[in-house]
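Consider the single chain below, provided in structure tokens and representing the form predicted alone.
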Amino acid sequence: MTTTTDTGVLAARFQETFGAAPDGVWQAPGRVNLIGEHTDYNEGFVLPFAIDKTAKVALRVRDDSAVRLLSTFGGHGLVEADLSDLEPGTGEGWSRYPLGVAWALKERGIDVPGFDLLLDSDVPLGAGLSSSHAIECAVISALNELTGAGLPAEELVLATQCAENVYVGAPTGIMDQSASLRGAKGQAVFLDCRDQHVDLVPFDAEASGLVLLVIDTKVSHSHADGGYASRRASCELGAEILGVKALRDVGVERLEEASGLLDETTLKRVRHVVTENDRVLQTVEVLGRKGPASIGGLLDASHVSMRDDFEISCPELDLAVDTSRANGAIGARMTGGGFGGSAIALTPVGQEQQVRDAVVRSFAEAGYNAPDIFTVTPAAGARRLA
């Protein structure tokens, strides 16, 4: 998926394909997630940022409940719905987002008018990046706006939550679309996602000279299917065994004595998430005393943790993962929901290039489809463009 990266170029094609003026245009970016993964559906911590790659949305509001949908990526036509027929589970591909943000801000109580839309994202598409949510936001933040509705960050993430779980299908948690929603150039957001309390914590990986690589697998994957379903409900079972409202509530402290009272797989999930939750907070810490170099090991602890008890990598990834450590980068893991998507490289600038070549050629000799590998830095959250 590629870019116009002009917001002029994009307000014109839209007047080209619709007949009339946008009434604006908003970006919204994709993210990465630092360290703290699997652990915001069971109200616990994470450490995800913004990242300099976005969906773009021009829209224009209609007079009627008409909603025309349209992609600057190819292979997808104009979609056409109406918001009187829109119900959980309709609507494919793409827009599915823009129509799932639409309707639950109707549930919401908000007067939704019909909308035309053009769609431009350069964040890449099943690679862990959440490039679904970057939509989300762009149409949230354009609808809030155009409505009137004035619904603060907090409600507008609740809402394309509900958008995601309930209309698309698929039973995130609230991570993504605060990262993206309300992140912050050159900070990280630690998110509690049980109230939603935010502190933006500094991330100057260039400062301590180094560069924060995603190395994209190609490997594709998607939260609406069964094995993010299956890991939830496993983390559900283990808080209700152990007598807590989520698992946010058990210290690793009491991972002994849920060894005795869960079956070997419910174990290892709820392990995963209590010893991940303490990783989240180490690492904020570790920032805030000492910098980027030195949360290495967190980021390798997480990678483990994730491959072994929660199982929810893949050999790509692994392959990413244990090359870039081999070559220079300080720490490695697998970011996003997980069974495919992409990887991150804490990794010197001098060794940058090193890793880099590692990697393609592992992935080669492999027999892997080639990755993409890319840089990031934290970058604002949504906001509107024009």
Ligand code: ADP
Contents of the next structure:
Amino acid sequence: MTTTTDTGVLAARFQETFGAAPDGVWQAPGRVNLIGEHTDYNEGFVLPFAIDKTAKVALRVRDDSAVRLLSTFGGHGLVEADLSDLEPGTGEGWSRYPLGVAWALKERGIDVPGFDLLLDSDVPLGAGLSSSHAIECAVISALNELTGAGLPAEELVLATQCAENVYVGAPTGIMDQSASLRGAKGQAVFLDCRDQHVDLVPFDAEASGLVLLVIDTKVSHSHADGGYASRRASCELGAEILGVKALRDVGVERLEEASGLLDETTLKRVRHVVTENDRVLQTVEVLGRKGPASIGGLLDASHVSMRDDFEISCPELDLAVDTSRANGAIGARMTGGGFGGSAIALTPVGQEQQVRDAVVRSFAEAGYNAPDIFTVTPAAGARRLA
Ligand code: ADP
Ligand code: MG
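Form predicted alone done, so how does the form predicted together with the named molecule look?
Below: every chain and molecule of the assembly, starting with the one above.
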């Protein structure tokens, strides 16, 4: 994926396209989730970080209600819309993200003017790194500033959630945009999804001689949407039977009791969420005390729980994880919603090439498409560049 990266080049391209200089350039990162999967909608804990791959937007407000959008990403032409016509569920492609953000801000009573926007992103699409939230967070940062709304990060998180849930129609939580908006260099974002409380937790893999590899399997299985909805339903059922508001309120000590109350499938789903919440807390504790080299076992256990209890892995993800572990990674797990997308592998620097080669080889041998493998490091959250 190409990116102009240079802010000046993007501003110049904006000027060429729209005939005037942008008011500014804003950037927001994608994210990777270190641990804490399917815990967000159970009001639990997650530990993502903002990555060093970002969406940049050059933006200029207009004095009418027209919106003109262009992406440097191949094959997308200019999209034109009008703010007064925005309706949830309308529009297509990537334009729904900036338009959804504008709509969500308007819903909050903010007087959003029309705007011209040029997007340039190097966050891989559909790899589970939240390229969509990177766009939304860059746009909302720009509009929050240019309208003078000055909303705090917690409100921006809810507004982008509203854009995704209502305007785009994707049932996402608050993790991705929290990482993108609130992340910081060298830090993971320990987020309590019940009250949006954030603690930044140092995650300096490099200083521990480690790299975090992302293995994008490039697969997206067709049951992803239905699987996600049914997992959510199981979690709600489990919480109801156990008499709690959300599974966040169930500790590991209640699992034995739960086994007498829940059917087998619901028990497995509940057990994943309950133990995963516990693993997030343990990861934060271990990171603080011993550093990244000590969290491998927790990453492995998270994968096993998603594979066997939550049943959201797939052969490609399992192969990526198993091959990484067999070739020197100290911990590996699928990351993201499941049924495809990416795995992460925490790997000693000296083993990186071996892991990469082995995963590529194993995918070829299995007859799978070649995966995309790259490293990510915790980077700054959304900010203005120019
Ligand atoms: P994810 O957020 O996990 O990457 P989504 O399906 O939520 O996956 O979002 C991917 C969508 O975001 C793409 O289908 C595309 O519409 C849009 N998108 C992301 N980056 C760009 C880009 N640089 N240019 C145009 N559209 C983009
Ligand atoms: Mg997305």
